[in-house]
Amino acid sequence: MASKLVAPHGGKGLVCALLEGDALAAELEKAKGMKQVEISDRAKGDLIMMGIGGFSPLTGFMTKADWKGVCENFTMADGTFWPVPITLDVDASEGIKAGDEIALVKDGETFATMSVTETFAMSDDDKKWECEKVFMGEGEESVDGNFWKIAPEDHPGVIMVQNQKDTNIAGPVKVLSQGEYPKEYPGVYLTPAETRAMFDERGWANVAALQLRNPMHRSHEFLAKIAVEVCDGVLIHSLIGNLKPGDIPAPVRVKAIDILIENYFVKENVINSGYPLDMRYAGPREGLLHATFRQNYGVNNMLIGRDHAGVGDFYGLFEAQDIFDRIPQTGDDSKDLLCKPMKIDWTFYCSECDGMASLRTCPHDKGSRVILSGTKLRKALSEGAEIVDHFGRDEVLDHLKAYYATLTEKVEVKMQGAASGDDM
């Protein structure tokens, strides 16, 4: 029977650059003869998820044209919809080319070769262009428009690009490895066919996913408890990749998911998974990233809450909704987001509902409400705080709390998320 899912993004099926078998150990041993690049942890799971066919129709890393593109109208030079950069910076000072074949390294791991088609400069005044165009906000918070304005230090997506080296790369590329993420997350770490497969098998065609990097507290499972209602199930969808300092590890954040599922949840309405990606912080413009990379895991609707990948203050608190309104639509279903949002509003805990609500549903004022964030949470638990009541499951906060009994030093937890902007 055929699928009834989502076509993947691009119109060219999933788009897989990963080599296994005979082919594998051949570029595994044409690699040991070639210049070896070192590349960043942001890199490495990029590779991977053009390897698996999550960033599909990628074959690489991006042109000039498709990074101005991408930058300026939220399309590569084709095209086809695209939020985000994913492009690969170099030291001039490697001597890199076009007509180079060069391997992709991390930690003494060979994860790609790349052919080289095009070297670009990246100036000082590129990256700061690169930076008004992919972080900042349209909406009426946004500090009138003037980005340089607010302290653009402090953004963690600025800091990166701004850290980058003076040269971009475009190229396809051949990844050779997922990293640790099969063997750490046996069940959990999921390509995106296998989703696809699972879903198949369970009959479901219009599917959620729920962003998470923060562990799972009450208003998240009242999200996915929204769409399980509408939708014949939801992924939830963790970073697995590299976090800053102060995050929870994975392997927690993805037991405390489990211990809801087992308890909360119906099983079969729901899938506990994760992928390997960094975050970039790009605020409204990550939500459309998390929408088009989950249609490739087969997955139609996004949810999207009040400050979905938000930084402190910096964004209006609905501009991730927003954008999917003023993204380019084309009408080709080949270069056109299929994932659609589902704007969920601000949820809480209601002492006067007596339970989880919105401000579409509950009438009472702010004294009645328990505002839930993983920022607040990380924060109460490193530094030993009473919880409030009602903020998450027991068990869940059980699971946690041993978790930070086990550290020798108190973690630091910066606020750096508006109530749940950094949960999703």
Given for the second form:
2 protein chains.
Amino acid sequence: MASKLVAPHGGKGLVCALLEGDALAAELEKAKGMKQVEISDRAKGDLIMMGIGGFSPLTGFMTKADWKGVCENFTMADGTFWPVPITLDVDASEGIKAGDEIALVKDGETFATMSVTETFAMSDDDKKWECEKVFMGEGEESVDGNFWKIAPEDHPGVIMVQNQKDTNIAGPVKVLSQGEYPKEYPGVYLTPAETRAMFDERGWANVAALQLRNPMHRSHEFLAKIAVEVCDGVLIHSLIGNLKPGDIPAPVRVKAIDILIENYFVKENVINSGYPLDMRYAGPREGLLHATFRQNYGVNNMLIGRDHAGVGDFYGLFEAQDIFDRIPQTGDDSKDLLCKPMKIDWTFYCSECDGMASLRTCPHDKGSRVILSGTKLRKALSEGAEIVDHFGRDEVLDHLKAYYATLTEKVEVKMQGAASGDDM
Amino acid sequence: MASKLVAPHGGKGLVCALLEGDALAAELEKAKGMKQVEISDRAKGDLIMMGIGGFSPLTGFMTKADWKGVCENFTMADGTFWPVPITLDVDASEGIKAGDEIALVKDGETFATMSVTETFAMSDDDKKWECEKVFMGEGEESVDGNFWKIAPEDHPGVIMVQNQKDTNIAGPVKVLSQGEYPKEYPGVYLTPAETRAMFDERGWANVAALQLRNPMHRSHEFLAKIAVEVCDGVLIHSLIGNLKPGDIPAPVRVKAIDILIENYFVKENVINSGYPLDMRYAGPREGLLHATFRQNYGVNNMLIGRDHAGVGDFYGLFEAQDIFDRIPQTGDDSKDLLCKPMKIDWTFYCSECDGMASLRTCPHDKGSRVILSGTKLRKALSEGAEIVDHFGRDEVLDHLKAYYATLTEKVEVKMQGAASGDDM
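Switching forms now, from the form predicted on its own to the form predicted together with another copy of the chain, please provide the structure.
Expanding to the full complex; the earlier chain stays at the top.
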């Protein structure tokens, strides 16, 4: 039966650069003779996504024209929507030039080979321009040397770009590894082809995704359950790439989701999975990236709650919702983002409502509300404090407490900075 | 600013047959000289809907070709979707014929004039055929003389058709009165033009409607609140036409909704209104009719819960949802039903979930669930019994108890027959 799912982004089906079998063995052999270029964690995640079709229709790292169009107007050179630059930085001193075939390696493993088609310098001004375009919140203005109301040097996304090397290299890649993910997350790390097959098997047409990087608490559960009511099913999709120190490791989070589903969901209507990216800390644009790659996984409704992909206090609580109204729409399904936001207001348990509610449904006083946040939860768990009623589910909290008990020293969880995004 | 709302059904804007001012006075004068034809309560409701655009694009009662197409395939002669016959029956002995101008009256009030364009006989076999097409549940088969597993003589919709007179008359109408509704329900009885203006003023594009004919309890509240989360707003839309003896009168129900909104909703996101129809007891097809006329009111999402527009035990609990998947779709927006179902499973309070849930979200035992039904609520209220916790809201129950206390004798509420549809 024909799939009823949304088509992958970009109108070219799933574009997967991953080699397998003999082709993989041959390319790995060839790679040995190539210049070895060490890549970042971020680039490793990007490569794996290119490998498995998660970044369809990208075939490699972006050219200058793509980079410029994406920064300026969310659009690659060929008119296809894309929300954040997917670029690869190297030192000019490495002498890489167009026409080179290079191997991209990390920690001794070869992740890809790349046919370099273009190199372009990234001056400090270029980086600053990228940061302003990509990371700046709505209504913020650039003032020389201090272009946000909050100092950009506190923004981890800005820091990441500013620390990039002085040259970007573009060109298609052949991906040679999915890293540790298949082995470390069997049944949880799923490729877009795999999630699509699962959705098809269940007969789903309208699928929502819940983005998670924190343990799932009742606000997340509530968002997912709203989506279960109005869609065919929900993909609970956790970031299983690298986090910051003090964050709860992915295996612990994934297990917490399993426990929650086991006890509080109808299993047929949810799938617990993970994706191999690091946080980019791109704020509202990261919300768009979440929707873009979710479309490739077969998802056409992206749950966007309060402070989605938040970065400290840099953004308004609903900027990641509003940005969906400002992106270009050409009317051409092969160019546009087809995964739509499912925007949900601030959610909480309310004793007067006698259940979960949101600012759109609950008219009661703050005193009736248990405002839930992942950060507060982590803080309480790390301090061994009592968790207020209705905040989380006992079975899940017990699991998280057990994890914290294994830590040899208390993890300090701060209510500021990049780790505090309460989003998901 | 241009309206963002769904267009009225049928591609011709709001088609309103209501006369006002001088035209109304002149037509009322003309009507005095016409043949006076007494109409049913159902026809009165139909006429008012034709008057205010609620039945757009209908201009009058259906021809034989329309009647046949609607019964057979949900489609009028010109290809426009319509779910149930809107016909007017008279006695052949009245001698009405094509070309006649007649006045349609009820209880001394002239509701319309009609230019008769066609008359067609309705034999007992014709009526039986209509009943089989319109009222029969999915998968039911006609067996001569006993064409349902449940005897059709217990089906109030069937009884209504079988009691119709032997001739249907077709033709356009001029509507001369909205009856008692504007005076008895000020601010609640709203025309499609009025609800559309209210939605536009609030900037709504995606509007859900909740159909109600029973007091609103927590399952209804839950459905409405799911819609509030994912739409711009919800029209709580009560039947304020005639009900059966033992049902709670419309003013009491409307006030109960006001109390609920006041205490448990964010007022900006809901509108409490009523529509001037009687129940047709058309089962799943009545669910389609609810969606069809809601489209005229500016609604593009029709909440369809368990046993929507249920008629005793005649239909499966989700037939009114499933039928939306079986209606014709031409791809022509001027012909098709554009108001889509928002299908919600059986809902209830669950103590394990610690809030409202549905069969799609709650994995717990029946013992954890407070199954809510309007019928049980009416029964408990009528008997002065205690209402179980989490069943309804105290403020609403107090209002309903006060109403029941005014009754001089206990109203027996049966768990069977037409009045028992727990739908809405």
